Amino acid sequence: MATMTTQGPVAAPVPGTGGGLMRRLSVVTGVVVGVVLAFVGWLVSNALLPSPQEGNHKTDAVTLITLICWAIGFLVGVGAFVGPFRWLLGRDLSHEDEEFLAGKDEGVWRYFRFTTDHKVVGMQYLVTTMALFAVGGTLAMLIRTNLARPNSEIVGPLAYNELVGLHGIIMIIATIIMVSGPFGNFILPIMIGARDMAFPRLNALSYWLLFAAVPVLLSAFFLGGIPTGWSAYAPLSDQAPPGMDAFLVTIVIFGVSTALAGANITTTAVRMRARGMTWNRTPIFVFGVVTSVALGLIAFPMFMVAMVGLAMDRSLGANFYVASGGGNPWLYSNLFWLMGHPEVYVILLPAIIALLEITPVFTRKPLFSFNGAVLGIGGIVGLSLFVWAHHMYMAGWAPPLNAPFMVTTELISIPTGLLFLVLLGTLWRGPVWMRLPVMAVYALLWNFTIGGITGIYLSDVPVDQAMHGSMFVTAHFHYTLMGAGLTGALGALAYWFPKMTGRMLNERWGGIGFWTAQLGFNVTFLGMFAVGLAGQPRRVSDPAAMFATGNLVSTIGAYVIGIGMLIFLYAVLHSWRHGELAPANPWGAKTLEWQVPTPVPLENFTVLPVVTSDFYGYSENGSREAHPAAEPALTPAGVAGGGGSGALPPETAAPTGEGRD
């Protein structure tokens, strides 16, 4: 096995000389310039636009211009455009400037600047994701508290719908980025043996676009909210208050952010893998992240186009979705669901595949059927583009297509089941090392079995007609996105926490929090299945008294989830600051990110590694010792300070051409 080391105390960094104007720019200047430009945008648009236009479109036009000005001003203020501006002036960035941009010797402050180091961007995504979950979870607690007993009236019907809408979109954004953002940025480049992402500046831009979108989305609280729910069905959304303008600007900015991130991650994985890392030697986690972001590249523009049309409806009276004006509401529905169902797999794939990456490490067995896992991933991606209309059985759009869409939706359970088979096959008869990361595997198997089976039922037209718009559907997609997706993300965090923070996660408190949240989760949503079967509709603030017991059980479960997540958060934050120092490879894993020192050097590798075999060559008999012949071979100095046995000179470390099962 490789000899693992952790870097000792290092000398105080000496600030470099590069950076110039960029040294004065940070998130603080971004907020200041953003607010100033937003005010200017509001002032000018309010003065110049005719008032009132027909249908009072001026309010929406002014709101849209103000929010767009905020986003542009923030990006200018944080320094996102310094590089392109200097290039236009013929004064491109020097080597010292690039080192400053990468955050070299900049300490903690690099996390608050336009920093291009992929590890910094990964940590920025991690903290932002946790903040979004905190806000979305708080809104969920308000929703459940309102439903705890009949006639509670903690919030009125309109405010309740606004809470549901904001909770939905905040959680959707958080779950989309929860794996691909932190781990796709921090871990993936090291895992494939690269020194950075293919486009470091675009990488930083994708994060700061997301950051700029967060205040825009939160401003909806003060602009009348999102009473339509996060689906924002037109023409209801045409008539919604200005909070809807904040929603659609958020979606467009977020769409641009994910497109940049997706193109960057895909290019990095395709073009920058280490020598000898053929596709059948590439870690399965890379497949999960790349297919996820590639699917997003296809799906998310649909939602962006829908939002652009909605913006034109609201600010210009374009009537794309208003039937009385010649528009067609089904156009919106199709655009939304062309994004809406692939988006489920954008969330699920990296989370499930992260657990596929983890399981061989803790069972000390090869991944059961690597090719089967890749086939399953490909099948899910392909079929997910042809299932969107099962959300529209009850809409009356193209009834003859209901049967074909029912078939494609049922078919997608086959590749999904294949991934389950790979997971179970890897666990089968393995001497499982029961640590916190692998506990997420068992929780996912339970949760996603329930979410998957109920999904098969709901894909049938008759069952969907009976359950449409009920709490049964709400429970189903929470079992899928939270029970599988978020559980996978928590397992990934527990697994890669030592490499990302340099400290071990407190598994005692982490485990207590994790299992408490899992218990509460099942109480909450099994209760929701019960009231859904009994007929309780979604998005009703004061359901009938006959559902009182089920709703009380679900609310108690929700509070248990909240307690569990707070305990887990305590474990993360306390360990981050006071946890035991982590060795370079605490799990004895074989992928490249564990062969570099902790903390990871700025350029990851002194000399790029050469890979001669796959990373799952653990002993077939379940021994915790790696199979000697399967040790990934690295060039002598390929892992600065980390190293590993089996190091071979480059000329002898040529690819072996070994295949897989």
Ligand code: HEM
Contents of the next structure:
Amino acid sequence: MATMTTQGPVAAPVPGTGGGLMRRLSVVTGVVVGVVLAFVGWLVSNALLPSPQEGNHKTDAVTLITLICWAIGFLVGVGAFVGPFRWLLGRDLSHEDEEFLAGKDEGVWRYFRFTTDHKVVGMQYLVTTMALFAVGGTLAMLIRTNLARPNSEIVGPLAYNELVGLHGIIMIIATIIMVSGPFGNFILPIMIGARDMAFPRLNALSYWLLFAAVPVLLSAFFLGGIPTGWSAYAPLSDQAPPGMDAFLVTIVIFGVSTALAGANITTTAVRMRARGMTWNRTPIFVFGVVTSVALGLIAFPMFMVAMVGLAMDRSLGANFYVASGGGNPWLYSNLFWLMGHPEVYVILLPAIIALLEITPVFTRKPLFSFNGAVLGIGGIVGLSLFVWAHHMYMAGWAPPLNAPFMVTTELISIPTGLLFLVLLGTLWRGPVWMRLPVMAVYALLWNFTIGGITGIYLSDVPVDQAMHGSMFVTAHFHYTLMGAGLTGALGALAYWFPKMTGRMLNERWGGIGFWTAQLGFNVTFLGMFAVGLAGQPRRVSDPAAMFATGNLVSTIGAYVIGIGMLIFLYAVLHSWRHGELAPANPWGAKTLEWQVPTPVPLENFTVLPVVTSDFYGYSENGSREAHPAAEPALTPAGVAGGGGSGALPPETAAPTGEGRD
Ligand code: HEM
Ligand SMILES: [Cu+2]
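Other form of same protein, the form predicted together with protoporphyrin IX containing FE (HEM), not the form predicted on its own:
Whole complex next, starting from this chain.
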């Protein structure tokens, strides 16, 4: 379509010349090649593998091969291997090819390609996260609907457990990526004054791996589901239907994806910070994301290894976890929880720390003890690796270790409390500029207090003896993962929305949706605490009639969450298209991502910034700085927010393009 440009008579921007074959590749070719290769894999493995001698090993092997073929085919088709292949042939990508890869002048198609620009990858993660929450949330509504009344039998016991398991894993994946994916990719490189990630192609690969994993996971619906719940405990998972194969392939692909993302983000933050950005001048959000992904780098391979063992048990007749063959199910539980507990902090750290980043902006005060926050983060990361067996108190694996694990678990409340104190100290005596992003802080403080304190109870061995496997546990971890984690992520979305979309989020509808969901959330899970305390077990489709009232309350709450989230979603989607245009720095914040224009240009900075102070100097002269709302007008990028940011352009301008890798 012809549009007027300032470049003269030429109707549309001249497309670059690079790209070659890559111009023809996109998610469409990815799906086509993936499906074809999966079909070939299915045909060949069916024909060549010996027919099953005992059990259904063949079905599992065929399923595994088919799904792996899909993933490889998809990556080939989307163009993930063009770069390495060209390199092998000795015809490395040209500068024009790299520009094409970065999405230059490609319009909306860059979101559907193997695009390396970190901002594109961030948006891809954002949309994917929202889609995952939509599916996982729908499953949650089904679960709650089934539990609304005794004997409702909307779904049977087996289908119920499949719902619970898929809801669990979809939500876990969504919460793992919900902050580090969208904001770790879009915002973090700009925040540290870099032009892109350290390894842009690996960045695109980590996203498209995740994308390839999603249909694999959803295929579990049609392969008998995961009736074991998302924890896939052996030996139950050894006996589960082929849905379990889909589950384990998902975990392995997702594990590779997070490993690439983790290595990439860590390298970027360690090596590519702007000149002058020493660690104590690095925005706290960077600490949150980096420690989270670095912790994931340690934790997730445990899960991958556990899943490879499971795959071998299921398809090759190995006996990692099968006691009758000399294996040991405790091996599985240990590997699972060596991942599982650190993973809680992989989810929570970036979400909470995003709010630590936001609070100073809305109180116009420095962070209350930056060093305290860093210490808290460090303490959590360190301790989180030594608490896993609190999930195994009742397993009988190592009773003498119960007490030490109880101690480490209770110790972790100290660094967590430190983060709490920093948040509270920053809010202390306001006045707080009450905008949507900072409201998430209040919601988080309330929810996380409940989630944290019930966690201390559960870490206590005698209490856990009674509460283990009950809805009390379910309510506890929803208070942490959803009440703290998702709440923090929503705050982050409200905060960075103007930079990412160029438009302001409608705070009226956003706020109504947010608080409705918070209210519903507390009703749902307080109800669940009640039935849990009274003894209702988790993963049971038809709980006894004595729990009816609590369950009804919980289900009503769940519908309120659903309504709230739909309103919030409406605010997001509507603002994205029609919202008020955002100035470059609507909050008057000092970090670097707000000092570049919106929309952020390719490669972010024409001149790389030099940092001369930290980014929280809001009230250096003793007097509190005014909120930007109180100022007459916002100046565009560069000087908004009064007192200036901690970054100055260097006296000698670096030549454009320098620093690009
Ligand atoms: C960020 C949001 C959420 C996360 C991370 C999350 C995570 C999980 C996980 C890991 C499980 C355990 C699955 C298993 O036992 O295998 C679970 C179960 C469950 N979730 Fe969620 N969930 C979220 C949101 C919700 C919402 C909004 C609701 C209610 C509307 C909900 C209701 C339930 C219920 C009822 C169960 C299972 C109860 C049972 O064991 O029978 N969840 N969730
Ligand atoms: Cu734990």
